[in-house]
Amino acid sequence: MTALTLSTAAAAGLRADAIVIGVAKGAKGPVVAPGAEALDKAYDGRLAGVLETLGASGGEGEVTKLPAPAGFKAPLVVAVGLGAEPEKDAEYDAEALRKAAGVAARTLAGSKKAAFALPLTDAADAGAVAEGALLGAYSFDAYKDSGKDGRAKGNGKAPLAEIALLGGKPRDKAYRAAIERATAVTEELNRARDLINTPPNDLYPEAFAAVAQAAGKEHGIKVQVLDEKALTKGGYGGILGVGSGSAAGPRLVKLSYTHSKAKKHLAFVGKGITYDSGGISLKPAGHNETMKCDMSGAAAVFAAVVAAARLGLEVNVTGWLALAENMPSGSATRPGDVLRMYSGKTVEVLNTDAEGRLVLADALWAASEEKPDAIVDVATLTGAMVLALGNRTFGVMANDDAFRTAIVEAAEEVGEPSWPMPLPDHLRKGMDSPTADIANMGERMGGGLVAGLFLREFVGEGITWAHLDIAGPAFNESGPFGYTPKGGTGSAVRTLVRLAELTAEGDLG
């Protein structure tokens, strides 16, 4: 695990095996950011024009490496792009800096120390970079066998070590708490991506609920499972349909952090299909590979929920896993089954690869009989969202419109794109059965808000309701960039731990 410290030593007098500058995107060409400046001296005033000489231009995930110059205890400078140089009197956007931290971060894999130099105007900025860094850091190596030094041999280095932010300050309470606050969501966030990196035979519903039930005891946060026989007895025909074709049961579990000053509930919850083969509706070839992934939805809540009691929100948050693996067997379900839900309402299935909405129906109207302030669903829905908008935005819709621009400006905020989305009433008809209440498919045109309508039908009535679909954004099967690693992102995990924030601050509803 990555370490982060605020420090106050001079950048020349620091021992480390790097020093990190911003370079921004200027109109003349590359502008060395505020930070730098002692770097800048050395040089003579003339770094901006070393770097332009090396090819440097300031844009955006740009990475150059120049020898340090003599008086500097650290051998390398690493040069950064922040993309184009804010203007006069502006600062630099907070998700420049966690992408420009971030590609940092990946590129001094492998060193014991590096000292970041980057632009701090105040705690914001650094609690942005020490986000950005240690997002950046990440690695999964768990299955790698590792050599005598512990480096993973896939890969030959190991994540930066130890990072210093230049510029804090140790003794400011906000800068402490910037960093504290960015600390405990990395670390959930990180988690979140080591499960959805996990393979699925070591990762299935009840693995995952003992690594839920692990962190409840550490955190102090109230896990329920319900596992096959319980989830019987109380009517789950969702996620029991689901999970009746594999070997490995379906779990459903409750975590409840609660504050004793709160003032409102949010309850989050989370698709978590360990392994999605599409059951009797069997995906093609080339569409299996990565489904270890079908389960972001509920690493995110996991994440969310841990992160928030860890910072000690004032407001009571519930995460509902809804967990089960979707595998062909005889024991399947088929399409053509009718499936009772736990609402009551029987679903006709007529596609099994649509099981995301089963579990996630079941688990809505659970959290609906506590009556919630709002319920947020997460979940790697639709592949029709990753079609309307693309592998690195997630689509929002809502029963409410101010909440669901609530939604969207938080994801903002924190460097999460998203995009608001309808519900058009009159793509429901199209789930119309003439067996059950509801077909859990209806027109194939603007799949993605179908499945959110169906969803919506198992909201409880007059409750707050928005659903995140971030089948694009889940998972990361390119190349790494900014601060996202290539595998699992934990997609959402930041939108949902700042909009408990908002809650517990009164600014949400």
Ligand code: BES
The other form holds:
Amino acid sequence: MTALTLSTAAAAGLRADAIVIGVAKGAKGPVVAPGAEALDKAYDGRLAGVLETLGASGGEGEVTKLPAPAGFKAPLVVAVGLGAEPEKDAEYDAEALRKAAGVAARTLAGSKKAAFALPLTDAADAGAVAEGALLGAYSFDAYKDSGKDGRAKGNGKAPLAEIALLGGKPRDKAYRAAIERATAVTEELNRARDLINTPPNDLYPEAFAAVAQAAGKEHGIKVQVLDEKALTKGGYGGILGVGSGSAAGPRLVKLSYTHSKAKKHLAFVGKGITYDSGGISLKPAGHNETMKCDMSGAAAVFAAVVAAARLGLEVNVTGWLALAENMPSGSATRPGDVLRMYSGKTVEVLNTDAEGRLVLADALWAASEEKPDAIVDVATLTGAMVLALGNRTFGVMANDDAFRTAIVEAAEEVGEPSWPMPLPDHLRKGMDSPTADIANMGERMGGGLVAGLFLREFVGEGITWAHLDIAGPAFNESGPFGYTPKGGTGSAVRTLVRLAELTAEGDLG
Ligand code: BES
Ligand code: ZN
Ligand code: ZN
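Same protein, different form: I have the form predicted alone, so give me the form predicted together with the named molecule.
Following is the full complex, with the preceding chain placed first.
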């Protein structure tokens, strides 16, 4: 894990492997961002020109390395692109800082210590740089064997070990709080990434539940686990139906974080399919290699509840993890089977690959029984949402327009692209079943919205609810960018944490 501290040290005297500075795209070429004044001076005020000579433009994601000038203890300068220079008197926005810090941290993998001299105007900026750096430094090498000869673990390099934020104000309460928040949120988000990246032969429902129990003990969160026996007794037909084909049985995990001064209660519900083969409606080859990521919603919910507890937010947050492995076998649910759900409704399963909505339906109903002020579910639910919004944007549906807008805005604030999606009533009739109350599949067109409409029927009367379909951004199959690594991304964690904060502050609902 990367350690990060606020530092008042002067850049020149700091013993580090590198100094990170920002370079922005100005009207007439690259401009050196505030924070690097001492360095620019050591270059006789010609640093921007030097960078231009080296081909730098200041564009987002760009990295330019140059030797540090005489008098600097660190040997290397890493200039990261911040994108367009802000208008006069405006500041660099938080997301530009996060991305640049993330790129720098990733570039410096294998190094011990770096000093970040990026533009910081206030505590929020320090928080943004810390967040980007700690997320960008992430790597997953638990399965890269060290070998018998004692070589360093992994083929890759160890994450950057230590970061000093220059220009930070360690005596300022707001700065310290921003760093504490960034540390808690990124540690839990990176833990969610670990869970997503862990292969499904090791992360099955029972194993995930055990991780939740351990975290609950550590952070004072009450954790209750319903195993197959308890699920059967309780009548959780959706979760049981999806899990019945697997040798690794399903679980429903409830995490309760409570604060004595809480005025509101939020419920987060996560889809936790530890592997989605499609079941009897088996996915074709090419569509199941990354399906260990199908528990990303549950991982996000888990991380957000633990982060809320670590931050001591004045709000009650209940997390529900609907965990099952979707496998074909002699005991698996067949297309044509009817399940009796926890809510009492019956569902005709027409396609066993539309399993997420089945486990979520039970968890949504269980969450509703507590009558929270709002429920937000998070799920890698449909390929249709990926077709609609691409790989970096999640869709937001809700039974309340103002709540949906608030979520899109909160997501934007934390740097998670999202987009509001409708729940058109006319799509409901496609799920009419001749046998049961509803089928688990409807029209193919607008498949993401159809799934949302299905879920809406399992939300208790009068409860504000939103659904985040993160099928696109949950798992990054291409190369890393900004502070986002390849593999599990931790999508929606920061949005959920922000929603909990806003609720605690009385600014939501
Ligand atoms: N887990 C998948 C959705 C998914 C697709 C997640 C791509 C991440 C990337 C989900 O369970 C699924 O298979 N949905 C089906 C539903 C259909 C059968 C109605 C889909 O989207 O094709
Ligand atoms: Zn599926
Ligand atoms: Zn799935």
